[in-house]
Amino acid sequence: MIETAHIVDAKGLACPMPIVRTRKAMKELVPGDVLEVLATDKGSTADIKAWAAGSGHAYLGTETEENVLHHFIKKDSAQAEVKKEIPVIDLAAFVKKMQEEQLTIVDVREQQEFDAEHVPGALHIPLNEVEARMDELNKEETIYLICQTGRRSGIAGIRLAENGFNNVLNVVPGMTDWTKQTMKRGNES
């Protein structure tokens, strides 16, 4: 049994609510402790990974008790505060320099939504591989970051920018309002 210094109830809650209210406890925790988060929503596990690893946290692990998620992450003394802010360029703004020009597009999420309708010529390097598929990525050209909603990519524009990309805009607020044509697995051509 892991032991907790805080617990955050985030039952009946959709994304973003759990990330928000686990974000505002753990700036009242000491490096060390741990906080258990309460959820139902079940693509929490994903987004609790990604940004615990996004901000410096250690991500415990998740136990499932009835129809409840129980997420343990732990303060990290090595804890840094993201300073740096990820330039935002919104859906209208994003389609017209798609029909302008070829964009290199980064879809961010996992590989059930990617499967399911991404943006067509989009390369897909989940959240959790950027930093193993950097290399995958040319430093010199403009690479929009997509996900659901603008947080995981905000994420992944980060960890770019912390290594190099200097020119990383995040698409928001991503394929949760997308109403122009979609691909998926399988026909793209």
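Residue numbers count along the first chain shown, from 1. Take the two forms, superpose them, and find the largest set of C-alpha atoms that agree within 1.5 Å; that set is the rigid core. Quantities reported herein were computed from a predicted structural model and do not represent experimental measurements. Compared with the form predicted together with the partner chain:
Relative to the superposed rigid core, the position of the CA of P173 differs between these two forms by less than 2 Å.
Core-superposed comparison between these two forms: the CA of H71 exceeds or equals a 2 Å shift. Core-superposed comparison between these two forms: the CA of L60 exceeds or equals a 2 Å shift.
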Second form
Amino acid sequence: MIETAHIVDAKGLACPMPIVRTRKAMKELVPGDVLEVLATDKGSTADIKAWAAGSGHAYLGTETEENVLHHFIKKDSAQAEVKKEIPVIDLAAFVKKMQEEQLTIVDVREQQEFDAEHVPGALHIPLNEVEARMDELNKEETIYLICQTGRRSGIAGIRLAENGFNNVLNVVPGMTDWTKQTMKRGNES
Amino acid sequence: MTNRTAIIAANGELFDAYKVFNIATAAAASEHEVTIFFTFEGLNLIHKQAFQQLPLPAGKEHFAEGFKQANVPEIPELIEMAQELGVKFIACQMTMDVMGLEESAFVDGIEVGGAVTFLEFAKEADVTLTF
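What about the form predicted together with the partner chain, after the form predicted on its own?
Complete assembly follows, chain above in first position.
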């Protein structure tokens, strides 16, 4: 979690600190930027939602990993804009397809998550770098995006779609189920 | 999109301080224009010495540990944050006169005024709270 410009670490902080920190960080972003807020305060989900609605930002969702809440908020974006969603592919269908053909897979999680385990052959581009590294991807290809639960990959997909990538699929639910039901690390080729 | 939040702080224990400053900072962080009117025991909350060691309510002393565990900010820290966020503090002149307190006894950056100063702000407020 190095990208300080787009991540607020409010872990271990009580109300109202997560909101105060969020507001401070949001001020420094430009419209359309996505801010990720890490928090352990269980009340922060409702607070962030209300805060975003009240301040004109779009609450994209919350992903929970090991008791840490990851909230995603898009700056100055009307609610309507985030309704836009990219098509999803079920994890099982994705795995089947992988066995049939060579796919372009992009894992948008953080470095340590990727290092712990990832889909064989996946390209690693953390969510915060997606915008900057788009030119590494081919607009003509079908791109499969994966993260832990499908939340971050969904956001990455919207980013790509906004930039002319028309063949993007979000793998849902992502690595959380991959770890449980499919191949274990030892099977990587 | 600015809203106004008007708060009266009339009590001076630790719980009161958290109620007042949590709401005030949250409102300010949500781009509300916030003014707090400190009156009677409420003045403890911005008194340079008193606010360092506000008492827990009688019988609730055991919550001290909980405050530590929950990692809630200290009151002076919350005050500083509130001021950074633009929350305006008004100390009640009348109470100060009754208690023989000078403006220098309070944190920097406060205003001293009477009830009317607060009411002028509060009459246009969207949210009005009393603690």
